[in-house]
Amino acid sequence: MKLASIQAAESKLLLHTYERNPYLFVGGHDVYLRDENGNDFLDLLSGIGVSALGYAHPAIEAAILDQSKRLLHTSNLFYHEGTANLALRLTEISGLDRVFFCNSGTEAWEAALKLARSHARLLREKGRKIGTKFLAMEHSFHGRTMGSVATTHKEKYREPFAPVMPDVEFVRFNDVDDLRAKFSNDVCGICIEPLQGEGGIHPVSKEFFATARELCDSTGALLLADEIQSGLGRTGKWFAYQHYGILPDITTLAKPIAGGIPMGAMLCTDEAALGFTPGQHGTTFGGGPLACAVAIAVLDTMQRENTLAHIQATGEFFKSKLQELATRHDCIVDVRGTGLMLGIEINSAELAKQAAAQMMERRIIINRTSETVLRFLPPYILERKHVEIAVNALDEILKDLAAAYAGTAPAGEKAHG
């Protein structure tokens, strides 16, 4: 099928929940995405953050094959070979001590937030006063499912809903005496993205992060970290909040873990995860024997390749040209980010909107979000010549679209650029 085919299909067949932009891809490999008149196009996105380690990976290939062949189902009623086997290395990564499976991010969050509300029922049948609030943070992103709605803070992803789960409130990102004023025994919980991603590239201040942890640990109230974008290396080290040195009770994962395959996954401490209890909560495909065999192909060929010390040298080559890219031009207002997790904020929203669409018309994906940031989130196997490609790429297109601006801004006015 073509893509107008398929475009038509979908619009009489599927609900109509994405935008989708008008390309058909049907391959890929390495860095880059191939559609169906056989261009390719240089991929820094990873299906938002997901393909790890590009496409067509050898070792993810043969996971695949390998698994496929010998099991692909069972349920969490009995056992396999592959779930404790990913947990043992995911335990040893995070400095947590257990780990649920499901197979997204919002099914992991929405499993961390309840065990923070069963956790807070034991504390409070051992006499503890504490209660069942949820502290989120301003411009959080946490998924889409009710509870991970209701703890995200644009408007638009939760009042077409409402009433979504309650007992949330809200804090200025990054205030800690915001975040002061609102914790209270009432919570049960603090939610914190340690670099927002969806909110535009923001990471958690130091001090913010540590006095979260304080707060906590003051009442037994649990601290979760939403790693589901900036987890499993894409800060250039395992997880976000290693760069602070800041343990969170509760860590969620999903998108590059099984390098496409859908898995999503909870990491806790043992005091958190007596919380749940057989029953109280579960999942019919997660932890299956394909996502596992997969992600243990993740994480061993990371490991053995050593790709976070590259990660962390070509997020620093990158971020460097971004760096050197705005001293060029005008309408760039700040460069944020960690490892290849980057993004720019451009100081309007039309004009980043035309930046991604130009770079995509040049087999260069990237995506804008909270409207003004191009987003950066490549596959961990990017080398320096594809961050030259799109950075120069770039370049161009702010010089014409700067000069396209000056050319039809009124009298007076300042154009972007």
Given for the second form:
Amino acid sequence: MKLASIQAAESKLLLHTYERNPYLFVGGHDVYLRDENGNDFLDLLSGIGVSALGYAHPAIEAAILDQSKRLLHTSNLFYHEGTANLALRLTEISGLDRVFFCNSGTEAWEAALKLARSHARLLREKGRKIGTKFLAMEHSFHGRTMGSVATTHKEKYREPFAPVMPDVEFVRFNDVDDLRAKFSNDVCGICIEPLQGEGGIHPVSKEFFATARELCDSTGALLLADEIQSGLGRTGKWFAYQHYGILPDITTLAKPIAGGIPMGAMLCTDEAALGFTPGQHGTTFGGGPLACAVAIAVLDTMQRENTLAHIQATGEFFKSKLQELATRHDCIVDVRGTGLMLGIEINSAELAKQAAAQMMERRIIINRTSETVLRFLPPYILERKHVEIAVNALDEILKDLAAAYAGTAPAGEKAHG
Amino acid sequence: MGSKTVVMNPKPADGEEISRKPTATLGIQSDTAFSEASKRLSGRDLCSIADLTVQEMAAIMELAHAVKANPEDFRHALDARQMVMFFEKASLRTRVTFEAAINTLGGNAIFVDQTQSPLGERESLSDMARNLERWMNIIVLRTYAHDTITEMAACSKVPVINALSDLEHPCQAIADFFTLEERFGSAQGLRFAYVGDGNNVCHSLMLTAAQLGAHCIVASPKGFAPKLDIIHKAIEISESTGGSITLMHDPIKAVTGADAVYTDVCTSMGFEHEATKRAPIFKPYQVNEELMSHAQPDAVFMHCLPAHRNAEVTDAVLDGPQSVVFDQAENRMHAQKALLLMLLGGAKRTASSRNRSSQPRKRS
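Form predicted alone done; form predicted in complex with the partner chain now:
Whole complex next, starting from this chain.
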């Protein structure tokens, strides 16, 4: 089936939830996706941070093949050898104590919200004064299910589905005074993405993060770190919170964890874990044998090949090249991010849109988020040569576009950090 | 980033002096209360420490002190009572102390070695129970699976005692806290640090500490924490006794200021295949003189034995002046005597037990 036929069929059969780009991919290798005509596209988005080891990685292929011959599903009513092994690996690298496996980021975040509410209920039963409210951040994005969307800031994600989960208040990101003013005994959890992705690659400030930790400790509220996009190596450490030396009570993982196989995980401390008792939460597919086997293969590969160091080095190189680019192009107003989670802010939403589209025409995949930010979430196996190809292309594109958009007033919101 | 210390329930903040003022009355205060606890325990099973109420635990402790002080008072308390012991695992202390206990109370023990034949394999547990209850007054089981014990208890009309399962080792924990009471006057308010695998022994110790109002701190490697439902239960109990349960990964923090430091083997029975993998993980949790130096100067060292010398504990600590491991071993017998007396309806309050002080420990 060709692209046109697929487009026609989808338009009659699927809910219209995505604006798709008109490309049909049929394969991939290394950091490249291959389309129906055999063209390779340099992928600097990796399926929004999912394909961490690129495409057709032999370790993932082997894990899938091996596990698929043995066992795909057992349900959580029985044991298999993958869950405890993977949980041990994740607790070792995270500093947290217990794991709940699920299928996606939003499902992991739902579990985190439920656990925080339930934990607060336990504290209330013990006579502690603590409420049910969440403090979430402006420009946050936590997912699409009803709880996740309630803690997601952008109105277009929430308003059509109102009423969403109540008792959520938004705090100006990195505004310590606003955080302190809105925090009270009513709060059961503070929700933070240590490095906001959808919000435009904005890192939390150390002071803000530390204040959130301190406030939670003062009442027994939980600090929830959403690492669905930034976790599992993306920023050059296993978790972005490890750059700050602050341990949250709960963190969530998903995108890269099983290298393209759907999987999510919520990790928490022993204390937070007391919030759930058997039967209070669950999942049919979460922590299945296939996803666990592939996730273990991803972790094995990353540890064996010292991928974190590679991410740090390649990320620094990438960021330095983007900073050089910014010196040549007035339209770039900021370069942000850590490791291989980077973004450049453009002074015009339309210019950013055109730049992303022209990169695609040059067979380089990036995306635009928060209207004005070009976002880079490449596979961890990205090399310097790929960075140079991408930055050189962007350099040429911005040169061409600059004339057309000269004098365009800054659009969208500037850095809100 | 340091590993986060998780304190559940009223705090003893790490390393801080803990108030030893009791927040609940745990000792048996009257003949009536003792008598009621004895009556309730008669004919019951002991599968888990959590089967006992705080008052019942206190009554067992009190009786253990009385039995040890005046064994002759109980010389014929269980005359002609028959106790059968089925053990799927090897045993020195448990077997000998149970046999010695029933014999010196006037009863008789029959030991059945099941190390080659798991319970329920040759015939069903139900059929076994229906036979045994015709001949025996009490059944003592040491099993791999805790379910074997609860199933036998459910099927049997006579009491069943858990003499170790994969989930708990209640007899050991009762004897251990009896030892602490001997040493410190009361377990209430004591800082009890358990370092190592969050295993069956650890589970029973947590629950017993909670029932007696002690502050229990468990330091275990990642992946070797106690089970969550046991933690839940221990916290719930400690809320009524003024005790607390704290989990952490740092052994030094755990023992800092401790009155008692407890460890067990790194590889419990049944997990021998993991011994090589576990050795390096548990190395930082070895109780040695350096680690003990962080505890109170008069802290005791405890171990349920058998010990793997110079693995989880050094010779210097195990054989050193702070070690009470052989007191613990001796007290298995006295504590189990008290248990047998309670479950078989032979308990009685004596003048010595009634007058026993249950005051919190006073530091000199």
